[in-house]
Structure formats: structure tokens, C-alpha cells
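The form predicted alone is given below as one chain in C-alpha cells.
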Amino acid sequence: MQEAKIIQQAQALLYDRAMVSWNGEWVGAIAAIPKQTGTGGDLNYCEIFIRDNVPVMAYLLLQKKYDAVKNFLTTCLSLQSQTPQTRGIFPTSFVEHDGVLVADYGQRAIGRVISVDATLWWVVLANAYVRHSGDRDWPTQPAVQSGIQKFLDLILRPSFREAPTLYVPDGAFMIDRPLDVWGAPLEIQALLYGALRGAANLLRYAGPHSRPHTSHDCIRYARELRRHLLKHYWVTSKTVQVLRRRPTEQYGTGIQNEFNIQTETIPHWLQEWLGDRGGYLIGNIRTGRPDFRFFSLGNCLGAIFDLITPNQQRSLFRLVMQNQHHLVAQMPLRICHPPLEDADWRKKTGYDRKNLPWCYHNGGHWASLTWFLCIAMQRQSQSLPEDLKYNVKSFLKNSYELMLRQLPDQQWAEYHDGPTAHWIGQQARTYQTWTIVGFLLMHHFLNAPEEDSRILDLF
């Protein structure tokens, strides 16, 4: 099938079968399209999901559909929960019912975990919006301001913690399965800094009424997120070193090692993952307890948001470079790696079929984050050395070339399983949404102004 064909196709389901209206105007897109029109799918996957409408909103941005985003954000805002255990949290998906939309706050989830990062998305889509829609009477109004006031009671308010990360359970984002990434994961801390950063923006717009949380406050709590990020989530070959080296049991405020990290924690694929020149953000820090996962959309976020340095950024780019077997293989791109295998599966998983070694968020691959990464990286393209920036203008290329070769025969798949991603996931959905839309903005931004990716962009 002819390039064009292919993205005419994508467009049609997108526009036609994927795009949900309520009220004479859309509303969100379903997470898959059934097979068959009028079915009501496996399980919620004809929801429309916070998460998986982020790439969607995107894409009509850059389409210039901006009444349909904010169409989306309005309709969520409505929906933000009002009751007392978890007033401020945007729901994870909802569905209309009797001609009322039924939000999920993870009361009909599987294993009753409410997505986190659906609230916090919310904040980073409606700072996009205004960015590039140059609609600046949408966020002066009293419900949304409001709803970021919600939104920061519930981020700021008072904790058992000083560290300035947003502590959550297992399963609390993309990651939506017991995989051990509970306490502070990179990918919450990250978009926790997004939205926080996009909260000081909107907030600029609030009238002269009574405003607890101001810009300010946003932007203080940002900065102190970021510099504990960079100082425990960042590592190079040499940071590896020093923490290696670093005494344990100290007390005192004094302490070198600050979260007690034992020697045999750190694992030895670090030497050839890092490299000489490669970085990454960790995917958390507990104490005694560190996870040197490399999750990708994480990873992602921080060099979009800019929470890492452009240095850094240039160093997590020569690890991608230098991991492609790992993160792309057949497929790009892998959720995290390594996977969890054997008795770390079956204890820190609950033996989850779905997340076997090398499945589904277990070391999976997913088409969905591939512009995540081409964002992040064309961002920094003109200040990238001449033998990094060639290396990523191919490494874009040829993901590319992948996804268009094999999605559309296989039908658009949700996820792909295996060391080498060969195979279509075992539980995969067909006519993934985010699937069909993370393609379309691979080729928009392969092909778009360099401007268009800083789409995400917080300044």
C-alpha cells in the first residue's frame, strides 16, 4: 500500500470511527475500534481514556481543530471528581450511559488503581492548548481556574514527605499493572513537573479574585522537583561510579547517601547500557530500593519539558543510539527494559499473565511512544554535534519506515511482544487509537516544520 493510502487510512479511522460525539461535538476518541460497528468491545477499550487522547489532542492541534480540544478539556474538567477522598482527580476514562457521561476514578479498574496521570495530563494538555491556539479567554474563566486550584490542593497539600515527588501505588499510569513501579516513578515525577510548570502558565490568567495557589508557588515547587530529579534520577557512567563508592548507614544531614543504596542494588548491565557517553533518568528512587530501568516515555518527558539539561539530553539521545537493539529492534519502542523475569515476575508482578517477560508493559514495545522520542529529539536538532544530529535524523527515519511497513497489515496492534518485538502482543488490541495517531504524528512531524515539535513545549 502506497505511503498516501496508508495515511488517508489512518486519517478515516481516526476521524470517522475512532472520534466520539456528545452533544453535536466531539468529545474524545475511544481507546480501539471495535471490529465490528456498534459492538461494545473488551472491556473499557470503547472509553474514552484521558491518557490515551493526549497523542489525539495533539494531532488536532497541529490540525488546527482547536474547538475539539477544548471541547475535550472542557468536557473532562466537567468531570474532575468533587467528593472528599479524591476531589481534584480528572477521571480515567469515561463512557456515555443513558445519555450521561459515566466517569471511572478507578472504582470499576482493574485492580481498583486510579490513573494518576490522567489528572496531571489534563494540566499539560490545557497548557497546550492555550499555547498554540492563542485562546486566551478559555482559561480566564471561574471553572477553569478553579479546576487548577482543585488540582494544586491536591498536589500540594501537606504530606509525610519532604521530598518533592508525588508518591503513588502500583499501576498508577501508562504502566497500569503491578510491575514494581510504585513510590515515585519517573514517568509521574515528570509529568507532575509538566503540569506543574503548565499550572504557573495558566494561572497567569486568573482574575484579581482569591487564588490560593499562585504562579509562584507552582513554579518554586518545580524547581525543587527538578533539582531532586537531577540530583537521584540522572545517571552517567561516572555518577555510577561515585554511588558505588558512597559509604551506607550514615545519619545526619550531612550524608552522602542519602536513600542508604547498597553496592550489590546496582546492576551490572549498566556498563555496556551506559557507555562512555550515554544518560538517563532512573525509573525511581526508594530508599534501599532503586529501579535502573530505562522507561522510555519518562525518559522522553524530561528532555521535552526540558527538565534535563540540553547536555543531558544529548546524552540520553547517544544512549537511545546505542541501545537500538534493546529499545527498537522490529518494532520501536520498547515500554522499559530490562524486563522483570523469573522470580522478580512472579513476585513483583502477582504472577500478571499479562505482563509476562518481554510482554505488554514487561519489556513490550509500543508504536504509541515512537513521537514522544522524535519530538524530544528534533527539539534539539539544530544544536545536536554533526555525527549525533545524522544518527538521529536516520534513527527517526527508519522507526518510521517500520511502523508504516508493518501496522497497517497488522491491523494497527496495540502493543508487540518479545526481545526483538516480532510478534504482535498476545492480548494486543486491534485499531489501537493511539496506535493509528502516534503514526500520524511521526509522519506530520518527519515532515512539518521544526516549530511543530515543540507542540508539548511548557515556555
Ligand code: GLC
Second form
Amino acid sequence: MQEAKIIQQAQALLYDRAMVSWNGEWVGAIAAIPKQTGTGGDLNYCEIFIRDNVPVMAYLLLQKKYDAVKNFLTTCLSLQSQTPQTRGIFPTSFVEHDGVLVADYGQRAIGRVISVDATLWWVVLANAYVRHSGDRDWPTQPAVQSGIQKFLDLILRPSFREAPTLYVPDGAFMIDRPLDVWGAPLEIQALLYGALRGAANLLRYAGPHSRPHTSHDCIRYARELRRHLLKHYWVTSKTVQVLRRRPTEQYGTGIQNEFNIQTETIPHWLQEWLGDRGGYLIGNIRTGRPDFRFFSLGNCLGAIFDLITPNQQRSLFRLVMQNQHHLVAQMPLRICHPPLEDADWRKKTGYDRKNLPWCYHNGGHWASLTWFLCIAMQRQSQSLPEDLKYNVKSFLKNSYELMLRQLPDQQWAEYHDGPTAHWIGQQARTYQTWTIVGFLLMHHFLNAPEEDSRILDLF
Ligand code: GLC
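Could the form predicted together with alpha-D-glucopyranose (GLC) be shown next, to go alongside the form predicted alone?
Entire complex below, previous chain first.
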């Protein structure tokens, strides 16, 4: 099939099959298109997930379909939890049932996992909507302001810990099954940073009456979080050498090894992975148990939100270039590297057969993630040194072509398995919406003015 036909096919799938209407207006897209129209679809893939709609909403914003984005945001807001224990959280997903929208906050989820990212994404998307549509009325509405206040009640409140990170259980984000991602996983912290900065912008529309939480509170918190992440999560070959020589068992303030981390927890693969000039944000910091795995989405968001400096972004792109054989291979983009194997897999995933090594979240490849890397790279491209600029450009083109050549034939599979991503995911759904839209976004960004890659910028 020709490229133009494939684009048309993908757009038709999105608009005619994936988007759901409610009271005559679009409210979002289902996660995967069922094989036969009118059937319920598999498990909960027929529901509208907030996280799966992130690429959809970015695409609609770029197509200037602002009303659809506003309606999605307003619908999610009407489903923000009001019950005492979960007050302020947004649902992972929702679905129409007997004429009513029914939300899942985790009470129906496999393994009863809770999702934290949906709530953070809502604020990030609301900020993006206001920035791009220029709509000044929506954020001044009392319902929107009160939704943001309720979200901030969850974050800006006393807790048992002083650290500015958000502490979550295993599987609280896109990786929604046990994978040893409890504590302070990077993706949640990067999203928290984006949500705090986004909330700071949106609260300004309430003027001086923003109560109890103010823009200023959000900015102060976001700054502290950023300092913490840059200090404890950012690694390069140089920083690792410092980490390796730290004393342990220190007590009090002004010490070097706050989390009492033993040198032996620093894995040897890091040496080759980082090389001389690479850098990235590690997956997690916990007392005695850092997680050095590379998580693609958290790192992309760190760059897109300018949580890491332009210099650090260059080191991140160099790292991605030099590890392409791991991160892209035959289908971009590996979700995390390296996978948990053997005893680690058994103990830390609870023998999870969906997350076998090199599969699904555990080292599998997700085409839907590629556009995040694309915008991270493109928004910096003018400031990259010539060699890196050239490499990044051909890297993105190659990634797009891998998607173009395979995805339509593979029925827009949800994910790919194996060390080279040659196999369609063992339990992958077909016609997965974020695969389809991720491809459309890649096509858009490679052909549109570079400023479009600022779609998720916070300011
Ligand atoms: C799976 C994925 C999750 C996604 C959902 C719907 O549960 O792990 O990230 O949101 O499917 O596509």
C-alpha cells in the first residue's frame, strides 16, 4: 500500500471506529477497535483510557479539533472521584453502560492496580488544551478550578515523608502490572512535575482568588522536585564513578549517600550503556534499592518538560543513538531496558506470564511510544551539534519507516516481543488506538513545522 493510503486508512480507523460519541459529541477513543463493529471488545480494551487518549488528544489539538479535546477533558472532570478515600483522582478508564458513564478507578482492574498517571495526565492535557486553543473561558470555570484544587489536595498535603516525590504502589502507570516499579518511579515523577507546572499555569485563571492552593505553591513544589530528580536520578559515566566510591551507613544531614546505597547495586551493563557521553534518568530511587533500568517514557517526558537541561537532553539523545540496537532494533521503542529475568522475574513480577522477559512491559517494544521521543528530539533540533542533529534526523526517519512498513500488515499491533522486537506481542491486541495514532503523529511531526513538536511544552 502507498504511504498516502496508509495515512488515510489510519485516520479512518481513528475517526470512524475508535472515537466514541456521547450525547452527540466525541468523548474520547476506545483503547482497541474490536474485530466486529458493535461487539464489546476484549477485556476492558473497549473502554476510554485517559492515558491511551494522550496521543489522541495531541493529534486532535494539532488538527485544531479543539471542541473534541475540551469535551474529553470536561467529561473526565465530571468523573473525578468524590468519595472520601479517593477524592480528586481521575479514572483510569470509563465506558458507557445503560446510558451512564461508568468509571474505573482500579476497583475493576486486573489485580486491582490503581493508576496514578491518569490524574497527572489530565492536568498536563488541560494545560496543553488552553495553550493551543487559546480558550481563556474554560479554565476560569469554577468546575475546572475546583477540579485542580482537588487534585492539589492529593499532592500538596502533609505526609509521612519529606521527599518531594510521589510514592506509589507497583503498576501505577502505563506499566500497570507488577514489575518492581513501586516507590518513586520516574514516569510518575516526570508527570508530577508536568502536572504541577501545568496546574500553576491554570490556577492563574482564577486570579488572586485561587484557594487554598496557589500557583506559587505549585511552582515551589515543582522546583524542589526537579532539584531532587536531577540530584538523585540523573546519571552519566562521571556521576556513576562518584556513586561507586561513596561511604555507606551515614547518618545526619550533609552526607553523600542519603539512601544508603551499596556499590554492588550498580549494574555492570551501565558502563557500556552510558559510554563516555551518554546520560539518562534512572528508573527509581529507594532506600538501598535504586533501579537503574532505562524507562523510555519517563526519560522522554523529562526532556519534553525541560526537567533535564538542554545539555542533559543532548546526552540523553546520544545515549539513545548509541543504544539503538536495544531500544529500536526492528520496531521502536523498547519500553524499558534491560528486562527482569530468572529469579528477579519470578519474585518481582509474581511469575507474570504476560511480562515474561523481553515481552510486553518487561522489555517489549511499543510503537505508540515513538512520537514522545520524536518530539523530545525535534524540539531541541536547532540547538544540537551538527553530527548529532544529522544522526537524530536519520534515526527518526528510520523509526518512522519501520512503523510504516510493518504496522498496517500487522494490524496495528499493540506491542512487539523479543530482543529484536521481530515478533508481534504474544498477547497483543490488534487495531490498538495508540499504535494507530502514534503512527499518525510520527507522520505529522516529520512533515510539519518544527514548532508543532512543542505540543506538550509546559509554557
Ligand atoms: C494495558 C496497558 C495499559 C493500557 C491498557 C489499554 O493494560 O498495560 O498501559 O492503558 O492496556 O490499552
